[in-house]
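Take a look at this one chain, the form predicted alone, written out in C-alpha cells.
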Amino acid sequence: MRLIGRYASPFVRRVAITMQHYDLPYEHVSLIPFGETKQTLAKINPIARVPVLELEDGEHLFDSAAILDYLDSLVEPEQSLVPTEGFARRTVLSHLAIELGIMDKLVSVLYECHFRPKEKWHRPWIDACEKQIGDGFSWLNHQLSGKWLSGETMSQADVSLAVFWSFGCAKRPGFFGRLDCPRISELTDRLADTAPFKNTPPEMEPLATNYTGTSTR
C-alpha cells in the first residue's frame, strides 16, 4: 500500500500511526495539496486533498476516516482501534465526530490567517471557531477520566486525540498554552513514546502562522 500525504497534515499523520500500529507495512509518498505538488495529487485525487491510500490493485481510498474504516476491516476484531458494535463503537464514533469537528475549526482558523492579510482576517468568524475548539477540547479533557477516553484499552479516540492536540500546540502554542486540558497533555506526552508516533514526526510545512491575537479562551 501507499499512503500519500505527509505527516504534517494531522489526518496523513492519524492513518500513518495507525498503518503502524496495526503492524501494516506501506510506502510513504510525501505530498501536499499546495504549491508544485498540488497537480499531481489532482491527479490521484479530483479535489487534491489528503491523506489518499492506494491499494495493491491500484484503487484509491480518500479521507482520513474512510481509511480507517478499511484499515480496521484488516485486522481482527480485538484488535481494531474501533470496537466493533454496541456502547463501545459508539462512544468511539462520538468522541471521534467532536475531535474531528475541532479540527475543522482550528484548520479554517489556520487558512483565515494563512492566506487573508491581516487587516482582512474576520474577527468574529475567529472568535467563535476558538470558542468551539475550546469547549471541545475541554468537553475530552473531562471524558478522559481514565488512562483512555473509553474502555480499558486505546481507541483510535485516543490516537486521533493525540495528533491533533500535537499539531494544535505546535501550530498554535499561544492559544493551546491558555487552554486547561491536562489530561489530554499527559495522554499526548504518553502517546508520544510510542514507536508508532516516533517514526511519524511532522515535517516542516507552509501552513505556519504567526497569528498571535488576543484569543478568546
Ligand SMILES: N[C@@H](CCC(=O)N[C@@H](CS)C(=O)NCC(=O)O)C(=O)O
The other form holds:
Amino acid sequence: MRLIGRYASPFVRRVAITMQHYDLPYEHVSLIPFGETKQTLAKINPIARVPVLELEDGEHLFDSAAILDYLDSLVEPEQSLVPTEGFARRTVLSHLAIELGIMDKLVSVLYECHFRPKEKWHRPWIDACEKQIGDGFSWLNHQLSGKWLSGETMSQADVSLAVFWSFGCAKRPGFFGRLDCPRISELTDRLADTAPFKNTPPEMEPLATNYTGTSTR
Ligand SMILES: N[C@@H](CCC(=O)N[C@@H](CS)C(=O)NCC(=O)O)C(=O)O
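Could you output the structure for the form predicted in complex with the ligand, given that the previous block was the form predicted alone?
And the full complex, kicking off with our chain again.
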C-alpha cells in the first residue's frame, strides 16, 4: 500500500500511526497538498487532498475516516482500534466526531490566518471557532478520566486525540497553552513515546505558500 501525504497533516499522521500500530507495511509518499504538487495530487484525488491510500491493485481510498475504516477491516475484530459493535463502538465514534469537529474549526482558523492577509482576518469568526475548539477539548479532557478515553484499551479516539492535540500545540502554541487540558496533555506525552508516534514526526516546513505564491507570515 502507498500512503500519500505528509505526516505534517494530522489526518495523514493518524492513518500512518494506525498502519504502524497494525503492523501493516506501506510506502510513504510525502506529497504537499498545496503549491506545485497540487496538480499531481488532483490526478489522484479529484479535490486534491491528503491523505490518499493506494491499494495494491491501484484502487484509491480518500479521507482519513474512510481509510481507517478499511484498515480496521484488515485486522482481527479484537485488534481493531474502533470496536465492532454496541456501546463501545458508539462511544468511540462519538468521541471521534467531536475530535473531527474540533479539527474542522482549527483548520478554519489556520487557513483564515495563513491564506488571508492579516488586515482581512475576521476576528469574530476566529473567536467563535476558538470557543468551539476550547469547549470541545475541555469536554474530551473531562471524558478522559482513566488511562483511555473509553474502555480498557487504546482506541482510535485516543490515537486521533493525541495527534490532533500535538498538531494544535505546534501550530497555535499560545492558544493551546491557555487551554486547561492536563489529561489530554498526559495522554499525548504518553503516546508520543510509542514507536508509531516516534516514527511519524511531522515535517517541520511551514504549512504552505498561499495561493498567490508568497508567504503571508
Ligand atoms: N476530512 C479529511 C480532511 C483532510 C484534509 O483536510 N487534508 C488537508 C491537509 S491537513 C488537505 O489536503 N488540504 C488541502 C486542501 O484542502 O486543499 C480527512 O479526514 O482526510
